[in-house]
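Below you'll find only one chain, the form predicted alone, shown as structure tokens.
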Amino acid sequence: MSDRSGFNIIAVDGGAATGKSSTSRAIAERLNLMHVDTGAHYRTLTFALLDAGADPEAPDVIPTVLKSLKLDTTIKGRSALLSINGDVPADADIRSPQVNANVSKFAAIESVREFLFNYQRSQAQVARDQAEFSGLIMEGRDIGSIIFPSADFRFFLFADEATRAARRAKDGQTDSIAERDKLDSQRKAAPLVCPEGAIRVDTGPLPLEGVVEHICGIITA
């Protein structure tokens, strides 16, 4: 999906605590890219749905709630943040225990994923419209498989469960890695998979800088 100006789209996928966010942000800084965290999209939408009284156990009523929500983008530094009805929730709000307990449940609902699909794809044009960026790096669980299957570069990050659990604990998160993996990989709508042809990167044995160097080396080769 690159164009003649050299604009690149980079997809970074992986399970919880595989280092997607820290790696993607560091790459965005190094290569002058706009960074999009689609995990934060689902967290922000989960926060809004819960605030509106929606329940992931009652998916039939969720489309009606979604119709009341208007999506937009707020640029903050190199990050493109999802705003809903003109508001970008605080990071503490979208990472609360209540959101942690429900985000994978909402993300497994087809109407929720369809609601975000076109918005997430539109972020490539948002990045192009911001003259200071040379491309887009988007992270999540279905970027290389569903959102941008023809991205210029597609990476899939992974690490062993113990390493990932330790990372979550360090960040103050208490949700189960195994349960998140099960929900993400077994959902019917856009399950977490390693996209065919994606470059697999084991983030367990490498420090962040090593992961960033490895991926940037591939992109700029």
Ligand code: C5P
Given for the second form:
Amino acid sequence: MSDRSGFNIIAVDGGAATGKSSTSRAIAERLNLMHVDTGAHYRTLTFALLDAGADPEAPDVIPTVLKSLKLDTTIKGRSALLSINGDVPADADIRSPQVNANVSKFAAIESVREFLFNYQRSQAQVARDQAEFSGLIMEGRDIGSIIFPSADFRFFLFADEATRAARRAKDGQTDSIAERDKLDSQRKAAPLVCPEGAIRVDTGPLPLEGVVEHICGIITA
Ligand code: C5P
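Mind sharing the form predicted together with this ligand? What's above is the form predicted alone.
Below is the entire complex, every chain and molecule, led by the chain shown above.
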């Protein structure tokens, strides 16, 4: 997988509010990795599609709308952010109730996933091109199964329902995580699964530092 000696690709998958983002960010910090949140990619694209008047219930017109959107990367600290037509929308915009309600519907559409596939894979080269990073950590739903099936390390995070609901409430977000997980797990295109051979990590009983310690221990062993 690596063409720079010691350059690791780490895939982190899991359902909503299982701790993927906080964990991946902290690991990126510890191990000097470029961090990519593909949930933010789907959210940014959903925001742009809604803005362009697209409707997830009318998928036939989406390929035409997608043609007008140009994807690029902006690096901010250790995070590589998706820009669309030169714009990285504010966090509040991509985490709004409207985006929360539509993101899994757009993410289930084949043309939307195809649109992001090459872009997401290309982030490995973006990370390699930045000499300061010693690898890439990418989080999402299909990273270890579809985007980087031969990643150096693949983790699957999970947690009990009550812990996940409490985490979302703490974030102050209006979000039906159970509904999103159902749509994400049942869709035909790249469903949320624990990739075969991935290391399962239960984030319910452990504090964030404990999860980070556990995963970093495996990577650096
Ligand atoms: O990670 P986050 O909860 O922000 O992801 C938002 C939504 O984006 C998910 O519920 C899912 O529908 C979609 N997604 C996806 N594939 C990924 C990452 C996110 O379908 N790799």
